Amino acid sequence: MIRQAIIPLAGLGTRLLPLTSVFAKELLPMNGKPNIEYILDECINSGIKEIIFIISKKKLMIKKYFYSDSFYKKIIKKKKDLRTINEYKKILKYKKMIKFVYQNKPLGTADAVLKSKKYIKDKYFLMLLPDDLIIKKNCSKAMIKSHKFHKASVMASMKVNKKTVSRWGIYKFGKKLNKNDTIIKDVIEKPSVNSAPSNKAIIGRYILPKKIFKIIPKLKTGAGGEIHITDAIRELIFKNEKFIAHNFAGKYLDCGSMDGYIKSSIEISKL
């Protein structure tokens, strides 16, 4: 059973400058709702009970967002505004589920995962990257269903343009298990066009095994001088750990760039 999720939030969001020079990208509004709340709702609707936020000291704004009780109480006492009351109730609901850990140096996704080690209780856990929104269908819920059936780690998968493979973790696929699920034989972080094993990319949803915590400390830095979770996954695949690529049914939105953020906001406003 997948009960816990981790969400790395320590990144500086340079692709969204100048907005992120003063504001956490995960709190930027999309159709009147912060980006991070879409991710939280996906978790809640997937049955997740506890969520671990990995932030940095530069992203304390995110923690403050969920701990502004006195601010809300003063407004509610003065105005008794129904909308404010409902917003505060929603924040309280989220806050009960969230723990915070810190990654003060941007050393990559694998390092972010390692920071959550002491909180992970079960054999498997979910990780979501907030730059990647998947709307219309709950991707995490579908992945958890695949995980239960195959009793294996699962990653969200999408076909990408061959010219853009250097942006992604690209996998080599093996046996097709059903319409949506395929065995992963290998995965490479940000390969060149010529070295990419396919044009199938891993999108920001992962069901990972707890044993990955033993692999991460042994990793060397990879592309961009960071420690990538795909490299840890690759090591586990070579140790015969079963990983499955799940072709999700929802619509993918890239919220990590300015162009993507604007387009995503428009798409969400149509829902």
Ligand code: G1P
Given for the second form:
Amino acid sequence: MIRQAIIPLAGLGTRLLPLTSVFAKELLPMNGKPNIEYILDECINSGIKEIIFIISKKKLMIKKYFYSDSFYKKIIKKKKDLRTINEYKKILKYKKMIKFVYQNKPLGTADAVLKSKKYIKDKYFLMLLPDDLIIKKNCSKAMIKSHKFHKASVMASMKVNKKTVSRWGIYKFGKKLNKNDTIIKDVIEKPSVNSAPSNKAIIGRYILPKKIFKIIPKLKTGAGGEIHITDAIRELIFKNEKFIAHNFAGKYLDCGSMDGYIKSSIEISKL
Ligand code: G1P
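Mind giving me the form predicted in complex with 1-O-phosphono-alpha-D-glucopyranose, seeing as the form predicted alone was just shown?
To see the whole picture, the full complex is given below, headed by that same chain.
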């Protein structure tokens, strides 16, 4: 059973400057709703019961968003406005599920994952990267189904343009298990066009085994001075851990760059 999800939120969001000079990118509104709420709804609708936010001191705004109780109470007492009451109820529902841990130095996704170690209870957990929105179909739900069936780790996958492989984690595929699931034989973080094993990319949804916490401290710093989760996954694959690429049915939206953010907002407003 997958009951816990982790969300790395300590990233600086430099691709979204100047907005991110004063604002957390995960709170940027997409059609009137912060990006992170789409991610939270995906978790809740896939049966997740507890969500661990990995933030930093610079991103305390995210915690504040869920902890403005006295502000809401004051407004509600004064105005008794139904919309505010409902919004507050929704925030309270999210707040009950969220725990916060800190990653104050931006040392990469694997380092962020390690910070959540003390809270992870089960053999497997879900990780969602908030820059990657997947709309129309619940990707996490489909991945959890696949995990249950194959008893394996699962990552969301998408075919990308060959010219763009150096933007992604790219995997080498093995046996096809069914229409949407394939065994992963190897995975490389941001390879060059020439060294890429395919044009199949990992998108930001992962069902990871708890044993990944043993691998991460041994990893060397990779591209950009960061420790990548892809490198930890690679080690696990070499140790015969079963990893599956799940081709998701929904639509992928990149919210991490300015161009992507603008296009995603337009796309979401059409839903
Ligand atoms: C991260 C992962 C990468 C993955 C991508 C999906 O990269 O490291 O393997 O393909 O997310 O969006 P980032 O977007 O942090 O550069």
